[in-house]
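A single chain comes next, written as structure tokens; it is the form predicted alone.
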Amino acid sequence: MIHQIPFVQLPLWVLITGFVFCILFWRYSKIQEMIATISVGLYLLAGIGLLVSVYQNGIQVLQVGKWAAPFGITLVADLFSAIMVLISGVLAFTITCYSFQDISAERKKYGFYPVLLIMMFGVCGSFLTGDVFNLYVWFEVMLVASFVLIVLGNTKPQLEGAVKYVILSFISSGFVLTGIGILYNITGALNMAELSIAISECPDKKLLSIPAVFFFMGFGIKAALFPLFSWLPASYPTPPISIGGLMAGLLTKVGVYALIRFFTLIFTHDVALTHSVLLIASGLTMFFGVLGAAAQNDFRKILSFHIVSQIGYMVMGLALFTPLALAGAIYFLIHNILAKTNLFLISGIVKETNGYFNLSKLGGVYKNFPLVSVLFVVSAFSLAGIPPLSGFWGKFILAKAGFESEQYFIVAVSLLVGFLTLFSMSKIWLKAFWSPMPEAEKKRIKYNSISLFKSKYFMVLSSIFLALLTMFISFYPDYLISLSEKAAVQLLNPEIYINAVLPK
């Protein structure tokens, strides 16, 4: 039986909706502020209910225009696009909010909230399409939004960093198009669920590992794995902080669903193979990735590189291929969604207080602005995975995986990298927070604390929004632990989802 279920797509409708009230006010940019938030808002209530419905009634399918799968687009909510779709709306929510302060008047009078909601449609729409070309077609929706916002301003240092994520973005997109061309050629079919059953159906298992390695090398640019991964802390740090923080906290992600996505439903014809390599290139993408940051002297170009070191933890959970791996991974994707945008929005109010990014001319935020330096703390250790924040939770779990899969090697990468994240989290503790400020530097500090929070409160109290958060699931890990459990099953059954979408 299919369930039309119109509630699948609301979040899709709510966003685009904003967009066109933000085009038809396109000169009054208070206005589209105005629309953005509430369209977000309602993004973000959109998100919650629909996890509920699907945690209570199973998977949740919406066959568009009534024409059955494997015919028509199909849209499918299980527990972890749910959970992605829920997470992307707190982030787009706190982002927004953000922005108030923090994006120039003539950035938005350029169009920022309307690209920023057409983005969010194109994540929206990957999160929750049942069809690989579709999710094609969404990931291009989503890159051709962020390419404007990256651009948004046409300063030097953001054209550098467009070009560079434009080339790698297309070369990225051209993988991904030649595997589906590939994978259709060999099995006439491009809805995920239908896709399933024809890969296990093939009578040349041989002739799959070649779209599967098109897909890998696509959605690895995407994620930013190991060697994939240079042109995104040459790009995220250039564009204003909203923007940077929104791309560090959603983009990347959005690259780990489709791999999580494809190489638990699709790619499981030679997991001994494909998960080996999903494996090794986990390992390098977090020793890597920690080791330019540890490296940089620039507090976004540090956050950069962490976004990519920890990419390779929710990869590992991905290539260990087990139930508690999977669900350590998607435990570790919210945290580090969580964590990491945090960590660019404090970033972004540091550099209001003292002008800089750079370490070197930073100091005394300490004790200057200790609501600022609490923030940090919280959302520094539980990316470093300081017990008991939710860092440690995820690395726990996921070094338990991987000694139940006798996998000791990565276990010990990861824990390595676990302790060169706390190295360059401390860099930035002493170097920005607790060292004194530079004296040449002094003249530079335009508020105090309750000036800051009374002329920045948007931004701080975005902060002070997801460092609570972060607390939550920190203190109360086993709410997210047991909802990620279960989406690691439905992960690991792909008939749950063949007969949710699939005409019996």
Given for the second form:
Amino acid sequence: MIHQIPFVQLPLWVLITGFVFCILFWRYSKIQEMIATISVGLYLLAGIGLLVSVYQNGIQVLQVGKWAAPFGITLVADLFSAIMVLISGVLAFTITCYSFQDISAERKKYGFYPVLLIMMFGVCGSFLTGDVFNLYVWFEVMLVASFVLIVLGNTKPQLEGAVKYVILSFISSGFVLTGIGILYNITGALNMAELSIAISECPDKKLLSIPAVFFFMGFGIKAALFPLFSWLPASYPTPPISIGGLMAGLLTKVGVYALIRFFTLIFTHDVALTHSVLLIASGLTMFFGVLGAAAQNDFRKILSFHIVSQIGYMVMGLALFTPLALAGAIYFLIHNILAKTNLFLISGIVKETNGYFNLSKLGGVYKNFPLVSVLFVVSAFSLAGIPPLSGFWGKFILAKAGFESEQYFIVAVSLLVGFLTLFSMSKIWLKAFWSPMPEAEKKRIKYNSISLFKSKYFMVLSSIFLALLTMFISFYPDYLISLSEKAAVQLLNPEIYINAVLPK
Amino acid sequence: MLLTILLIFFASLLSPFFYKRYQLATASLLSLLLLGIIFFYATHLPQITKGESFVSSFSWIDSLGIHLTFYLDGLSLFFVMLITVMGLLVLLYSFKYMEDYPNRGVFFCYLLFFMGAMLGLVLSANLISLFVFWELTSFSSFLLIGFKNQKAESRRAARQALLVTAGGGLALMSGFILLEIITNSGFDLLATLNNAEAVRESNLHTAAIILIAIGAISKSAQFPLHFWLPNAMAAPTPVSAYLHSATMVKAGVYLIFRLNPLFEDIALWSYVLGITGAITMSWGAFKALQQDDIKRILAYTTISALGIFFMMTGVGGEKAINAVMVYVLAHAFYKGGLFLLAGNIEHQTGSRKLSELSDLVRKMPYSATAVIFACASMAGVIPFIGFVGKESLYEALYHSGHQLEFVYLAMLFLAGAFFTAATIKIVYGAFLEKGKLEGKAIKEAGILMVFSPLILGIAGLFTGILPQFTVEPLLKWSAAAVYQTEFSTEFSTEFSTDLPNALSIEPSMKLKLWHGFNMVLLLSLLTLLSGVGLYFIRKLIEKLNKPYWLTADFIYDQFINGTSNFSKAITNVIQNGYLRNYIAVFMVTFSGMMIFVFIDGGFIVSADVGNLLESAQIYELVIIALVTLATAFLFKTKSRLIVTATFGIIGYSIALAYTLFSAPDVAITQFLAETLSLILLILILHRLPPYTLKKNIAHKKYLPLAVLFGVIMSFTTFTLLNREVNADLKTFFLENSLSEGKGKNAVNVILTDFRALDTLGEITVLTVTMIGIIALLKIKSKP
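Please show me the structure of the same protein in the form predicted together with the partner chain, now that we have looked at it in the form predicted alone.
Below is the whole assembly, all chains and molecules, this chain first.
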């Protein structure tokens, strides 16, 4: 019975159905809220189901419309995709709960929930598709939805951020689309598995570097690699926390996902060249990202720059291209999604204390809100790599993989960046948590520890939920690490993927 | 062993919730718990002092080969005893000392958390679990130093300590990973230690040694990373006594002891430790005498003592190790006691500056006794354990045959003299001298606060008189673990009675109070005398100061500010807020990579441009002309609105092209998408601040880039145009569109059937765009 459930398409179905129902109840934002919650809840469950079924039965494939690959569009879930779908489900569910008390009634009235569902639809589709053009379509869905989410509030900074975001993202899409065209020109294929075969049989390897550059640019912009990250700090700090947090946690990771997918399955024609470029990019991304963070004095801006920096670690894992390194990248991805999103959520809760994100106006959180402080400690020092919190395991695995590949320099950079991460996390801790609140701001305090919880319990509970997940992968990292290792093995052996998609 | 650590962590988690309400009960329970733990480890003493060792292992992260393995031998038991016994004494002391602080529960939470982590550190037999506990001690130290976080000084000191120790930790982690790669022992401590030969032969050992040494140096406050320790005195006094003198700062010492068997034959190890230690020892002792604040005197002498441990480990050999082990114990006794006493003084008088204190011998007689005991031990007066320690140090150095023997000996002598002078300064300045505090009503501290330091003082005396019966049995096995070369890998589990792990070596330590009249005794006496001499010229010494820009604190501040400023400067360049710059960066990156690919691949333009134009239809040319004209017009205009409209022209022209290539569906989609995005853009644009790009300069700046980008794109197209395209997909679609998809126009069938999912996606995009437009139109614009 259970094996007849079409797990590959189920996550997409629940989201699009939720969307349709939300549109039907356009005037009733309360009902939309309920529908969206149920829908992301089911999405989370579908994600669990998908991961279990992929874990037990191997790669799951769906030929959409029964048009066999490579002629139709294929949905494919290998372990890596399934993990990503599940984590996106976790995040969507948490953020939806958080948004109950964070998003203004006006935004809810003008379609916050349906657009949120569509954004997840795009994210999930990107993880599941096995077709390069289809991936482009999912990217567009995601891009437009996230763009609308940013502009919903209609304030000047949001619009300004949104314009930068959308224009730079369109450029990225342009690169991806051109890349797809070039790939099609060279190989005549759009299906990823078919492409993988065609590329390994392609006589003119040098020619393949041309589309590789286009995809590197396209996905690099999406993933916010150096020097292509400028859109991220410009746009993420502008929308409300629920939106910013979701985008921070998830959207760049879709870019990383695409990079990993393409540079393990498709572009492995000249690893020495392509992955060296990736390695250099990863080092620069880490370094300049963290420098950007060290320069900021605003809670959310610091966090936004850290996203960039940590993308570098994930790409480093990809670039090292060993099973351990890829496993490290996947582990780091999950850790980062949980910890980073939670930090955004916490910054939102801290803002509730007196209305600011600016560190010089915050203070006294440690004294007045011990629970929030504990949540922050878990996420922030996890991000900074204090063992045994999850960020440490990610950095440790990557450092070990780097040393084993004798890439000493990148390891040194990654450790230096870890140090600077600690530098800026301790800055937030000192200023917002330990320092007493400036006298002038004291009259703006609205809550004490208990009344904050009473009026914003959904926000606090969401954050607690993510913190617990972070603690789980910190203290029992074994499950996730061994899962990541299995996923990495699948990624490094494309024939498993190819055989699943194109049965002989 | 895991259980004891977990129990302490558990107690740590609970104490903030219970301490305030059930103070007495919680305090007694905590003390009982610690007593129980001390008793548990004490039961292992008989077997350990026969040379046995215990291992217990729990699986943790199988996929990385990291387990929670614990190993109890002489060395770890010695440190365990230090941690638990000192822990109990400090805990008892704090119950009283901390009674006026708010958040005492949290304090005990942190303190116990530290204790658990420290136990884990010295018991771990897995390099990574050791490292995890190592960093946890740094982190709890951070929280404890910042306990009085309302003070800026505390906050700064806490962050400084965290950055230095955790930064050193990163080096340590790399060192451990290198060790694992060299020895391939899966991070297992004992297996690693048995691989000393592999380490010697590997060319990675230099890096490993340096990295591990950096870790130990930062943790144990060795020069030049010592500066955080005096600042850490901002912590409440029990913390200074416990973490920053008795235990945590000795973690680095423990580490070099532990790994000594691995590296002792490598010259680099010996010199790095020896020289760092010698410099730290002398510098700390010298600085100590300059201080006025008692806690800072103690902090600098602690740094100095830690330097002695490093130096002697660097000297190496059984004698040196035996000597240093005794001195570790002596130091814990006297320094822990002195810190607590400094706490008493501050608690009772409100000051810990020598210049403001006097007369305490009459006002606080019990504390005074303890101070005199501790100071005598520190100065190395017979018959205290400090004397035994100092004697052994001199003896070991004197006969070591090390190249730097006499340099080290001279420096040790000087340091000893400074120690003596500092003790005189404390005892005389605060206790014997009359004056400043004479008339004030100052009482002796509470019983709990006198008990702990007195116990430590008496222990120093007692063990000094009878070292061979009290401390030698454990210390000799502790030292043996540092110089032995073989470690059994056949683990006996805890409580096993068989002896597979009994060491084959006989420990060589022999301790006595009195060695007779010899050179070493003479040195000891001379040290005391020079100390007295130094005390009288202390005013001179206090004047010897470095310029401020050479002080470590100044350099640290420069480093912190420099990092901020440097990152601000860099970030202002790369994240300057101008969209056009961002796009320019994209173009440059892209062009650079493409040019590289072209050169690397050796592509040349093989397309015949004339040929292309010949086959062109007239309507194609019209569209090309339209697009070109519109593009050229873009450079002319300065209005955003017109720019957007011009984009529309380009978009519609392309849609026209689709129609001509018999793909009306695609064309209609393009028209729709173009229209909607135009509306959206215009809606947003008119709410943005006015256009800033005024003059033509910008055009000149960006024009070359645009041209370069265009050239590269055209070049790419030409390179690819003449290739034969694999037509499998096309053939399939053309053949099957009518039979399977029931449509004559293959493009239509592709959109609605073969690749319907794409279309679903595109429809969704349109819907969402419309939602966005509605929202923009209806929600009022806000600033």
